[in-house]
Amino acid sequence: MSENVSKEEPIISLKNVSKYFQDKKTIDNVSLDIYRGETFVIMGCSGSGKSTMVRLMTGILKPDEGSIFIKGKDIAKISSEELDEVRKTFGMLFQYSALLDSLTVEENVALPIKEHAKLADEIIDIIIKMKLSLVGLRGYEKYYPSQISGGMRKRVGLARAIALDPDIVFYDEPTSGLDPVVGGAIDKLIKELSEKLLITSVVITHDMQSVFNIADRVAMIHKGRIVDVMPAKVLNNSSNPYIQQFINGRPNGPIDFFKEDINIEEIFGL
């Protein structure tokens, strides 16, 4: 994040947010501020509540307690029509790209444009070419997802995520399933796009190399609670035992997988 980015007013603010699944509290009284222009990473073990947090921030789920403000609007309390308007300022890169196999690369990128904007086909074509250029995929417009690599599919998903010039992009495990070199290229692309387009990036991941590559600030979530929030540059020096165990991949410590009350909904994406 550039030094001149204002941190006075958060673009996303969670206030005492809790979420229950079948009477079990899976997000537990979370308060969190994310500022315009920063790359904010939420890390944690499988089942910790990472994906549920993003579903709450995007309005897919509503909190049972607390408030979620996006650009000053409490999305837990606004109408579905108002929520749709707020969502037009979001982009989303899904864990497995979520491209439609029956559509070409350019048709996949065009989906959010055609859904939310009334533009002539010639203008849509120009936008598609611009977005594919940003992710290094000009010339692949007519290819189908099955004809390109996993890393390229991620880049198509990213082009689609930025198709409407969003203020915020949510990334769900952006390097999952990629080799370290391709994962590093995706990290570089996320960072470059955030800086070029002044996007606020919210990334959920358990890939520590990715965390160190892209994050301005990091929050760790454990059993639905925020353990700590800190700048990425001081993460290695954290005295928090949960963070030290996680970033070093130690089997022993305060996180005991075999004794954890695992969030099943989180693991299976329910």
Contents of the next structure:
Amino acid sequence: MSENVSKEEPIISLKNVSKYFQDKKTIDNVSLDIYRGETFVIMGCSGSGKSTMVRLMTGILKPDEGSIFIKGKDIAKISSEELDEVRKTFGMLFQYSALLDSLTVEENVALPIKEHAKLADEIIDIIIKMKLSLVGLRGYEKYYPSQISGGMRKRVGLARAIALDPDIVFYDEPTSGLDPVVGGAIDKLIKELSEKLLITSVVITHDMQSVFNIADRVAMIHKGRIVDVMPAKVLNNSSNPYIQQFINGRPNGPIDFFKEDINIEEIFGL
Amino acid sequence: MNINTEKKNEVIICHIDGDININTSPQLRKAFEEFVEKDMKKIIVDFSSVSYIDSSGLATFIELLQRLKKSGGSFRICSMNQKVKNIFEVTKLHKIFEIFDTQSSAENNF
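Switch over from the form predicted on its own to the form predicted together with its partner chain, please.
Now the full complex is given, and it begins with the chain already shown.
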């Protein structure tokens, strides 16, 4: 897909978006276009604003300034009914899979189908089998989340995310808590599903291996601002000091966390 | 979505016009239930005016296949556009359905 990303109409478009929490500007004047069919990774350190970006794109949060267009509709300005309709075309894979422990694998996958559609139980059962086989979990319908591994739980989360044939899937740290091999397998699955099902994928992560595995394009976010956007294949050669510090995991550089020149007197009001 | 049916000898030809999605697939399921109840054993579904089918639509076809298998019947699909064909191929369902390029080839030897 990387070579053939459509440059026509972006499926997601942020225009001068800002978001404040208390007085702090968490997202600072972000403009960004994501195109149909691409796997777009937003990378950045913890607290950089990447989760807030996804909450804004999914309509969970409203921007204080700017506009967010999903398939041409400004989701901050539409009614909650219209937003629900737009959201039906989203899938979401949460950081810790967010499965309900008291429900079986098949009941977890059925949740969004039962919430959004009036289909016969027999049809839902067939859809669940189709989705579980797409993520390689045929035969695990009756298992509970506690009876399967972390990687399998992610796959159940993925089956649930694609249950309603979404156009866009948002992934929040899809490989967190997984060993590198299982993480790599999840990456492969995300890439395969995106390509096979023509899904636009928006992934937030700080797992560099995952970025190289799946991304068509990458945005680096720092302190709520987009520092750079580039194709993943040129990431290694980027001269941007933020990108270089991040991909090489260097403690020193423009991304500063521990200010060494802190004023200790000021902290304690002395 | 509109469903029009015609009978040619003992074959039912079902022309579908419109998208088969989560809102319209229950209507299709109802039509299929009628075919099975009336013990129709040979069904051709014409996809020439179908531009999209979602998972609920695919599931409806799988259910029809399961029911016809039990009753000794069979069905064929014809005239899919490439986009719809891709959906069947991605889900590997093209392996379990009898798919024909044209209605006349589907009618042949049925």
